[in-house]
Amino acid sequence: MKFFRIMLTCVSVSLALGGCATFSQDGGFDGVKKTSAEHIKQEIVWSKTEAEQKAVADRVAELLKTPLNADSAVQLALLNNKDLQASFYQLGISEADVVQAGRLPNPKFSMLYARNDGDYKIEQALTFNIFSLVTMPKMLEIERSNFEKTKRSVALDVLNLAHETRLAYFNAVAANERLSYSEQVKESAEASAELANRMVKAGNWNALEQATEQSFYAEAIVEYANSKNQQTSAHEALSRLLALPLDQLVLEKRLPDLPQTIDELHAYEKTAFEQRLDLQAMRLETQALAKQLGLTKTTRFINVLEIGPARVLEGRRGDPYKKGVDISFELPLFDWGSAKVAKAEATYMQAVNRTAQLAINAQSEIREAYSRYQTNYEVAKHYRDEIVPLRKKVLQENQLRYNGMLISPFELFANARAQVASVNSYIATLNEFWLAETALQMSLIGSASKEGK
């Protein structure tokens, strides 16, 4: 009976310690939602059940009823992107590691049975790795730290997807506008080339003048084809992020207007980089490695220490069992743990240096992103306030001269093309500004992804 009491005590201790870490109700998702909400206003959903998936499908259908703007495109991506849903399950994996770290390994039962002419030798032992009792608190602390790091990494995945979607959305809308204006230029060049052919047939033009107009038309056709390809690529990039087919994507016709003013640099400098999620995750990883290093140093000489009740019968079958305790541990005859400690130290110092470099990179990325943001704003503003109005004024004046038969229709066509080209350039610079603004916001959260650029 004493044997079974000892076994029961060991099992009770195991169960009690196992209760130190249990699965949470939200699986860490509420932490991710809270972090994401600090940077974006769109909601995220971890759709695990059939009812949740149906609710997401209904929400997606509702969003698709109206032309998408940048915010609704981001919301669609956050609801529908499967890679993001896969990232959410990383929370479950990490939390399972925490729970596992809070549980004792299973007890080990061993038995030796031998019989010779009525004599028996039976050895029974139930042992536990009690060394895990010593390391359990430290392992729990390490895994909890890793879980916190996973929450920040998943939140960064959410914000990265929002960032990539905004970039892809602006590129898609700008591609639509460029295609529209390229089509206008092509039609103007086509009309000009057709008129040139008639002038040659009437004997009023020479071959050089005809070839000049035809070359404009030929170049306009190539430009239109390139614009068409760019539009297809931009829409496909957006389609992949939203996980929706192209025929369901209806976008707003124009990019958002240029804002009246932009923020000053001081809002982005100083300690802004310290709030970056990638830097916070790297710090947590470094702290976990420091704890892992301490644990490795503590346990370098003892890898296994097992103890448990045992009983032995030697002799006739009816003889009483001899009861005692079975203890075993690994002797450090060959492995003194120096290699493990060296590896842990190198891993820790590697993380320390990477964290330091990440902090330096973060400051530089914010400065670079702000410079690009500011420059593109000034360029787009110059196009909007100076170049486009001047081209429009030139076209209006030439329209008056053409009406007075002071210039030829070809000069009017050329001016119309130049005016359209200036508008097209403004669209390109406006798109660059919104891309830069999106990249600047992302630089305050983490390293900007290259996707969508």
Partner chain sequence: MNDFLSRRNFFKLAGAGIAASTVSKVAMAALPEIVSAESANTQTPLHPDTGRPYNPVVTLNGWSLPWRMNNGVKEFHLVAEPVVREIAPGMKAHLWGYNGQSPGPTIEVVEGDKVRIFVTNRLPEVTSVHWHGQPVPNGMDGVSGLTQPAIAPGKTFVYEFEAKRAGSFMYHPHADEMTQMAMGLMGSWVTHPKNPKFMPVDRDFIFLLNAYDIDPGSYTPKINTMLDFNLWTWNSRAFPGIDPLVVRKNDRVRIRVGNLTMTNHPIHLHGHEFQVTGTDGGWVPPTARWPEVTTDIGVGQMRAIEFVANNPGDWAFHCHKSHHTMNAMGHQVPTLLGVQQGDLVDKISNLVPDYMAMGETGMAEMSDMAAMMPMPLPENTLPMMTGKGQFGDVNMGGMFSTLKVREGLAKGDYKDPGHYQFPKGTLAYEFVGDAPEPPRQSATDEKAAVEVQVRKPTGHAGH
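Switch from the form predicted on its own, shown above, to the form predicted in complex with its partner chain and output its structure.
Chain only, nothing else included.
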């Protein structure tokens, strides 16, 4: 049993080297929580037990008591979204891989039994892949690195969901506002079309004038229908993210106002991109691949080295067994391992280049997002401070002219429609600003296109 003793020694040594590969208390969730907390205020829950699920349901009900703002919508999504829960289980899968990597392969027992006229041949061998004792610590390291990467990825999923929820929320509120304006336009266009009909009935107007006024109404109906459709789409998109039915969604009436000022560019310049989670995940992946490459290089010649005690009986049943050791390993006669190394090398270099490009993209995305943010701020501000007040002024002045019977009521209505259109454009630009602001924040966390997932 000397060999078994040797083997046990090897195993304990390797375990000491590799550390204890057991399941953690939090399953990696604390790390995700910590990372996402650096970027958003909202909490996340991995609700696995019934008690946890009940707590989440209570919290969701609580949040639905008041009209949703962007933050509470995000909180709802983080609590309720099932895709996110699915992402959390990725942690479990990844951690299991770590634990698996920290476990030695099972010993292999092989036996040969042959008999001829009372002559026997019996070979029994208990072999153990001794080579795994060498590779296990490295594999464990690689899997740990992968687990870290998964935590980053899951955190990115959390933040991505928050991002998408904010976008969907703003779109839904803007769609509500647009709908209510187009409803007003439709109603008053209906009234002026009716007025036009009465003008004809009274003999004051001809078919041409009537048709012109009717066509405004006809267009207003289409506009209203489109707004209604847009509103439904926007709400359904939000409903999917929050995993809540439409009838439970009560949103605030208006988009948040434009902020007084916007942040300067330098806050987003230079090293901001290094904080990006997708970049961090990619780095961890590259590191893991580097280790993988090192491992492949050191083990290129040996694929399987197995050792273990063997017992052989040859001859009569009563003869004594011969004891010995069974060692086997593959000869690199045809495969010198170079293809494995080349593949590992290529995979590594692929990751290196991808990481470099991701870093370049990240910087560019941040600059682009900032530009969009700043431009939309200026445009929305211009609408708010110039175009809308001017349109309002025009309407007021025309109201005065209508009072003096200087212009026709229909001219006044047309003007009012133009005024509403300017308010609608403002809402659209304000929505654009909030989308851009959200995108800018996301550009500091990771690419919004769900890379790194």
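Positions refer to the first chain, counted from 1. Here the structure is a predicted model, which means the values were calculated and not measured. Between two forms, the rigid core is the largest collection of C-alphas that superpose within 1.5 Å.
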{"query": "C-alpha of residue 82 moved at least 2 Å between the two forms on rigid core", "finding": "no"}
{"query": "C-alpha of residue 353 off by 2 Å or more between the two forms on rigid core", "finding": "no"}
{"query": "Residue 225: Cα shift of 2 Å or greater between the two forms (core-aligned)", "finding": "no"}
